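Just one chain follows, in the form predicted on its own, and it is written as structure tokens.
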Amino acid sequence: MLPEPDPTLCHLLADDLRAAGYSSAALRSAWGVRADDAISRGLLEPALRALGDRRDPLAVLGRLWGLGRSVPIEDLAPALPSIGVAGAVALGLAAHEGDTVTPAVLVRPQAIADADGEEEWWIASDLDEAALGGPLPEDHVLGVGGASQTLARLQVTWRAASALDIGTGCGIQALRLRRLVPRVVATDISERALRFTRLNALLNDVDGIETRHGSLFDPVAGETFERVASNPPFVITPRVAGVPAYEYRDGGLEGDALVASVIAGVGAHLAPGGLAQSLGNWEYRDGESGLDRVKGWVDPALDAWVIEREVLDPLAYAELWVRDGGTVPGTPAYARLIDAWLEDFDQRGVTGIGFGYVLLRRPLAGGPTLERYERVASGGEAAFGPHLAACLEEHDRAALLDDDGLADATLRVSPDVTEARHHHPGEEAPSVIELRQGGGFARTIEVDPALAALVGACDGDLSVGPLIGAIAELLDVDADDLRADLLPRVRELIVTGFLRFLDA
């Protein structure tokens, strides 16, 4: 068990890491961009070769806690002048035997950027597969993985009074939430994970994070929060002997029941206006859509926006997560685990597994106004949090307007939107007109000439109603019929970020 972190030792270690220039940019410069990319793929040798025989503090700490390799004590001692090797051992970060110091954990720099600017943290977590040279132990505490980064990029950047991080792991979401709220409660079923969270908060001098041990919402019974984030252990794992149940990714329930529990239970812990965001997997069973199943889990009193990014077939899903645990393809263990996954899926009639993002919100007053369950396969997520926040704000404004109010509104095209027209050779009129979004999910939607004309005319000068009237006259169609056709689609363009209110 990782020892309870000592605040004084954590602060001394931070002094040493800072003095060594132990940052993500410095390490990337030391071993190169290609080696840095190789590390993310579990390949350490390019970085080790690039460091060569360097014995400066940055290189020594990079080998020990960046790559998970042993170092001579005579090299490490000068790199830790404040905490000393004994202090690092006392924190449970390393082991010392003879002339060699062996890493017990990884401590990697993590650069972030949000509305408040750029920040660099040091994040401690368990040794990964590359450092261990084999499969992970079941109580493994993951560092900042791909799912963690995805959820972080999705986070709406609204400030609030309190936040809850369910299944905090190493604490990365709690740290990010703390930049937006003064008080964060971080829960996990793993006491080891909670100690990593406390260690990382101390190491980065972040207060206001309270850790609580327990499953899902048990540690916060009866409490409500304005923000909730969860990267839950959503991986669907067979409940049979011989299949590792990794705490960081496996919730201990059959199929997608863990994700269902998070989605169904979060409403009771959302204050009015409170927002919850999470990741999840859901099963497609015997022809039943995974998104339809998710819809059945959601409290009907909540606003809901669920986005499915991809659907994997059972074999591809099994291969992904068996390999993630460190079991190598081509071995008997790999084949046995794959078969266990496939048999488990067969028993429930699973034909596919969806992955996506869930946003739920308790309205400040009245009933819900947002119900979106959609598949969006393209586009990046680099700045999706601010984009999503803007879409919600614009939706809320539009939801307050009836059709007459929307017709009186003045809109403008979002600056990242472009138009593409496709013509058959020799034809003047386009056969296809597309609106393309450069930000957010980079949506591409096909529109007809009337809607294209309306969007093109939304430059902030005239309100929607007069624009529709002018377009109806131009196309020689009935203005009332055109208005009835276009206004619902204008609402859709507002919530997806193609159009904005003039003063937004």
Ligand SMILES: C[S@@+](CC[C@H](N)C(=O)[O-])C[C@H]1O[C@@H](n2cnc3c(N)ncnc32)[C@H](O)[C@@H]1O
The other form holds:
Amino acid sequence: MLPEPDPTLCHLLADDLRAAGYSSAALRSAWGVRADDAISRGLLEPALRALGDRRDPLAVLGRLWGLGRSVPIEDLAPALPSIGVAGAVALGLAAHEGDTVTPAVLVRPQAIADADGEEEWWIASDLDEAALGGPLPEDHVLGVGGASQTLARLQVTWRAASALDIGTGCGIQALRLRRLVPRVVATDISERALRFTRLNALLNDVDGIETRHGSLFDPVAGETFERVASNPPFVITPRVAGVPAYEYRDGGLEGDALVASVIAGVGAHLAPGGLAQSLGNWEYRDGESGLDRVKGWVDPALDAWVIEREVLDPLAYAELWVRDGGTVPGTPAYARLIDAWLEDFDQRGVTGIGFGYVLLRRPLAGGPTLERYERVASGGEAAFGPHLAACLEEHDRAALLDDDGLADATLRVSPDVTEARHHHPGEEAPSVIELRQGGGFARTIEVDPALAALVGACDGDLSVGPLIGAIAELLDVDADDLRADLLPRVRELIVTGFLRFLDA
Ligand SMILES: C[S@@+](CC[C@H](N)C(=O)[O-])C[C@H]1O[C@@H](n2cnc3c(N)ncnc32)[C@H](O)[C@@H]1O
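I've shown you the form predicted on its own. Could you give me the structure of the form predicted in complex with the named molecule?
What follows is the whole complex; the chain from before opens it.
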């Protein structure tokens, strides 16, 4: 068991890591970009090979806590001049036997950039599969994985007074939220995870994160928050003997019931104006769309914006998560687990499994104005938080305007938007016109000539109404009909970030 972290030792360790220049950029340049990418795929050898026989503090700490490999004590001692090897052992981060020190955890630097600039944390978590060289134990505390980074990047960059992180694990979302709020409550059913969160807060000298033990919303009964983030254990797992139930990814309920509980339960903990963001998987059952299932879980008093990034078929989903647990394809155990997953999906008539982002907001006053359930396949790895914040702000402005008000508004096209026109060879008029977003979710939408003309004319000069009048004249169509056709689509372009109000 990881001991309760000692604040003095944590600060001494931070001094040593800092003195060694133990940062993600330094490690990346020490072992190279390709080896760095390979680490995220569970392949450590290229990084080890690149470090060669280097014995400087950065290389030694990188081997021990970046890659999870033993190091000679004579190399480690000079890399930890403040805390000493004994201090690192006392913190539960390493074990010492004879001349060798073995890692008990990983401590990896993790960079994040947001509207306030760049931040880097050292994040301690359990040794991963690559470091262990085999399957994970069920109480594994996850480091910063792909889903963690996705949610961290999605966090809307608004400041607030208080925040809640459900299923905090190593504490990455809590640290991320703490940049926006002075107080974060971080919960988990794993006491071990909460120790990692406390350790990581101390290591990074971040105060204001309070850890609470318990399931879902139990530890915060009766409390409300202005921000909630949750990367819950959303992986759908068969409930049969012999299938491992990893705490870090599996909430112990059937199908997508845990994600349903998070989505359905979060409204009670949102203060007016409060915003909740989470990730999740949802099932498609016998022709019922997964997005419709999510809609059925959402409290209708809330604003909702749900973005589905992908839908996997049951076999692809089973393969993904059986491999993630460290069971190797081609083995009898692999075949047995895949079969258990397929049987479980069959029992509920599951035909696909959606993955995506859920954003819910309690309106400051009045009823909800936002109800979007959509599929967005593209999007890359951008920091979506500032984009989502801008889209919500613009949506809120548009929601206050009736159609006359919107027609009076002056808009401008966002600077990252480009237009592509496709022509049949030899034809003058385009057969397809597309608007493409360079930032945000990198959306591409097809528009007709009237909407293309309107967007093209939104340069912050004339307001929307007169522009529509001029386009109607040009196209020789009825101005009222065109206005009725275009204004709803202008609202759509505002909430998706293609158009902005002039003074935004
Ligand atoms: C996918 S991990 C996310 C960890 C971290 N927040 C991140 O973004 O990387 C899910 C976390 O939820 C915790 N958990 C599992 N079941 C839970 C429950 N019923 N209530 C609260 N937390 C739970 C797990 O222990 C694990 O730490």
